[in-house]
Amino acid sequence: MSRTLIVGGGIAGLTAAWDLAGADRAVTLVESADRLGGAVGVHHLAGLAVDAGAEAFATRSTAVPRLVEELGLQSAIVEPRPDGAWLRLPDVAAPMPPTGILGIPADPHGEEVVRLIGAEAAALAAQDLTADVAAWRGREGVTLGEVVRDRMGEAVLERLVTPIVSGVHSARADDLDLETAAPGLFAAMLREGSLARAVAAVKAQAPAGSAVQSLHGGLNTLIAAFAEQLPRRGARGVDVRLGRRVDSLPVLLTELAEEDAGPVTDVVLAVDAPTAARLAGGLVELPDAGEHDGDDGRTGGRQADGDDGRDAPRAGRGVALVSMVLDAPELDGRPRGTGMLVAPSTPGVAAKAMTHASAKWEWLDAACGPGRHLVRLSYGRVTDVPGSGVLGFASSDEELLAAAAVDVGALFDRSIAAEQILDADVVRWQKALPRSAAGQAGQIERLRAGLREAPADPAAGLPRLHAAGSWFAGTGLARVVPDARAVAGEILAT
């Protein structure tokens, strides 16, 4: 009986395993960590089980809700409160414009936009509505920064866009590939003749309702459902092996062959691009795709200094999340909506973002209880330099916890005493996301094509190679899930 080997137990690997096993394909899934889920994790604070990584999925397609339904969790889908997020700039804190994409406004004259950038800058941004886009036709590999600066001006870039891309994507706008960050937006700009109208057109195509959803109990409950159901999925179930680090793909294939479990005809590398290239390099000739330190993305080593990501797919410097449970009835009014994104130039605040999680999700508010609140603060900007004294991924737990205790009060504009912090925890994420520099998407696609086109002879121990995961599909479950299902479909069609 032929077998598919999946390396990596994140969302991509789990989704591919689900579809393959559902079609009665024999599947072995190996994961180096002692848990499944990748960038979706769980930790416990003050008696609460809460998400330690990703907490929601985009609703721009039905891909994730369909998978959730197959796992029997459709009744657990929840939407966030409609309060919306805020922006914290050096001189003002205000709600984020509600009709933007990555901070780019659909209405440059909007009240929220004027409040954040001023009337003069808003008038300059509105010139995008009449300025010709001809100079951009035929261009490829453009960055978010150069397009926004040209079409709407420096104020929109620095005060609206930069806090979002630095907080969400851990990237500079001038380094962020526009098509990677906002698929279809550049084409829409050329079609609509305006960046603002392009934003409005893309937003209009999105499904009605909230832009994101999650699950009651947190997104981590999706992983728990996979862990419970995969071993009995289909006629054979999935053979899940945790704590199995793969240093050599040929060695692992030999071990599986010695178990007499059937030849491995396909291998799905549901890992980051550098690891995929390293593992596949043991079987086929591929160009080097960059260093890899062997971690699973949660607590791994730091990126080498001086790596600019141009020669090969690379990861960012990493992000540290500080989660805190507060006894703070003064926050019951949700004074900063569902959270804040912080401009890099904001004095006195080291965090790049804060999520008021208990204000965002009603189920979590109820779980926290009266007067108690869960907040998550994110540290680690792309501009951080290890050893510079700037708080980030490489800082100690003690440094991050101390900074978070100060930042949470500054961001809420309310003093939070030490005794109000009931519990706190630090979680680090390193390899979950690549740098999204212009050109890197092409490098990763060439790597994926190289894997797909590599010579294969399963009978001779040379399986077909496939790649899946956020490095290849893009950020977020809404991209990773359909991509992983497409990979499984290719295998089943072979």
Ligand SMILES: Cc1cc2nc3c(=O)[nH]c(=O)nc-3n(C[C@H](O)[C@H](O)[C@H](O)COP(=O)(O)OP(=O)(O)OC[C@H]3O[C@@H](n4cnc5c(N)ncnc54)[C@H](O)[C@@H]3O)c2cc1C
Contents of the next structure:
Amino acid sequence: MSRTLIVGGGIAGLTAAWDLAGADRAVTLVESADRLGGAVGVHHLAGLAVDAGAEAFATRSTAVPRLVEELGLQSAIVEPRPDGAWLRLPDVAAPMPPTGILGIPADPHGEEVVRLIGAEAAALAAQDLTADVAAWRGREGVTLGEVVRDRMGEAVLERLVTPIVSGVHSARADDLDLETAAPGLFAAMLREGSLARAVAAVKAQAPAGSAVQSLHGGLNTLIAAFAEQLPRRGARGVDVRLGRRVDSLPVLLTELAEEDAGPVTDVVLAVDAPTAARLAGGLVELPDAGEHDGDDGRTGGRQADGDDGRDAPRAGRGVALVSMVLDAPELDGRPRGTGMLVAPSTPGVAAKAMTHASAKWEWLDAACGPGRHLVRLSYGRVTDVPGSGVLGFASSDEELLAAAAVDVGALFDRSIAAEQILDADVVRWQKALPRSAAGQAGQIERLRAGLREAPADPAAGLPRLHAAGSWFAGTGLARVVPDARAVAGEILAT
Ligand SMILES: Cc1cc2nc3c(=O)[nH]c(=O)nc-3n(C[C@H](O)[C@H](O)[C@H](O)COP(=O)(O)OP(=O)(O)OC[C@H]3O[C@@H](n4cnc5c(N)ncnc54)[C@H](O)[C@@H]3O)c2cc1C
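Go ahead and give the structure of the form predicted in complex with the named molecule, now that the form predicted alone is out.
Time for the whole complex; same chain goes first.
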């Protein structure tokens, strides 16, 4: 009886395990943390269990809703309140233009656009509607930054796009491959003859309703469902082993062979790419994945997704999140919608984004109780220079908590006293954030191909190797889930 070994119990590993066990394959899943879920984490504040990492999934594909349904959670699917988020710029705070993609407006003349960038810059951006796109034809690998700058000008890039790209995607617009960041947008621009019309066209193709959904109780309830159901999934159930960090595949494979539970024919490395390369390198020879680098220093505190990330390909700089429960009835009116994205160099605010989580999700509002609110502030931009004293991933809990206490008042434009903060917690993420720099995509593709083509002889104890997860599929559940299912499909086909 053959079995599959899955290393990593994030959403990728869990999804692959779900499909393999569902087809009655024997599966052993090994996770270093003492809980499943990886970047779909949970923490507890003021008696509430709330998402500590990912909090929603994109609805542009049906992949995640389908999985949610298979786990029996379809009735728990919720949509955010439609309020939308705000932008905080150095000189103005206003709601974000409602019809944009990554901050690129579909209507450069729109009222919200003019309010945020001014009439002159809006008129410049509107030249996109008539300027020829011919110079872009035949171009490949273009970045979000260069296209926006050329078509709509620096103000749209700096004031509308950068806060979103840096706050939500932890990336720099000039580093982000446009096709990866907004699939189909570049082709639509060439077709429509305008970036704004391309945004409108791509938006029109999106399914009706909210762009994201989540689950009543938080996305972490999906992980709880996996944890409960996987051990009895299919004829064999998944053998889940928590608290076991894999440092050497040969050592683990030898251990498993001694258990007499059947030879491991396939290994799914559902971990970050540096770890996947290191683990696979202990078993087979791989093409060189790149150079070492050590600019990810941090001091103290708790990191939710493991340490280091110094091998290549590299992790992004990492983010630190501060969640707080506030006793603040003055926020009942949701004065900043579902939250705020903050432009770099905004005086008096160190955070790059704030989610007013209890304004965004009705169930959470009810769970918090009257007058109480849950907010989450994030720190650490890709543009920060390590060691420059800017608050981020490497800052201590004390520094982050003190900054968040000030920032929350500045962002809501209301004074929030220290005694109104009923509870607070800091979580750090690094490995869950692949570096988006140009060139990394090629490195990752080479690594995945190297794993696929590595010599394998399952009968002689050398299993086939597979990679899954956000480093290989792209960030976000909507990318990770279908990719992990495809990997499971490949294994089932052999
Ligand atoms: C703060 C934050 C917010 C996000 N928000 C959203 C969102 O709202 N919507 C969305 O779609 N996406 C969001 N994302 C992205 C999304 O969470 C990730 O793309 C996705 O969860 C990655 O899943 P994964 O299984 O590939 O990796 P991970 O979740 O990172 O899982 C990898 C697992 O492997 C384990 N592991 C690593 N090394 C070893 C080892 N040597 N031995 C054993 N186990 C090991 C880790 O402990 C971890 O559990 C967010 C990410 C972060 C960090």
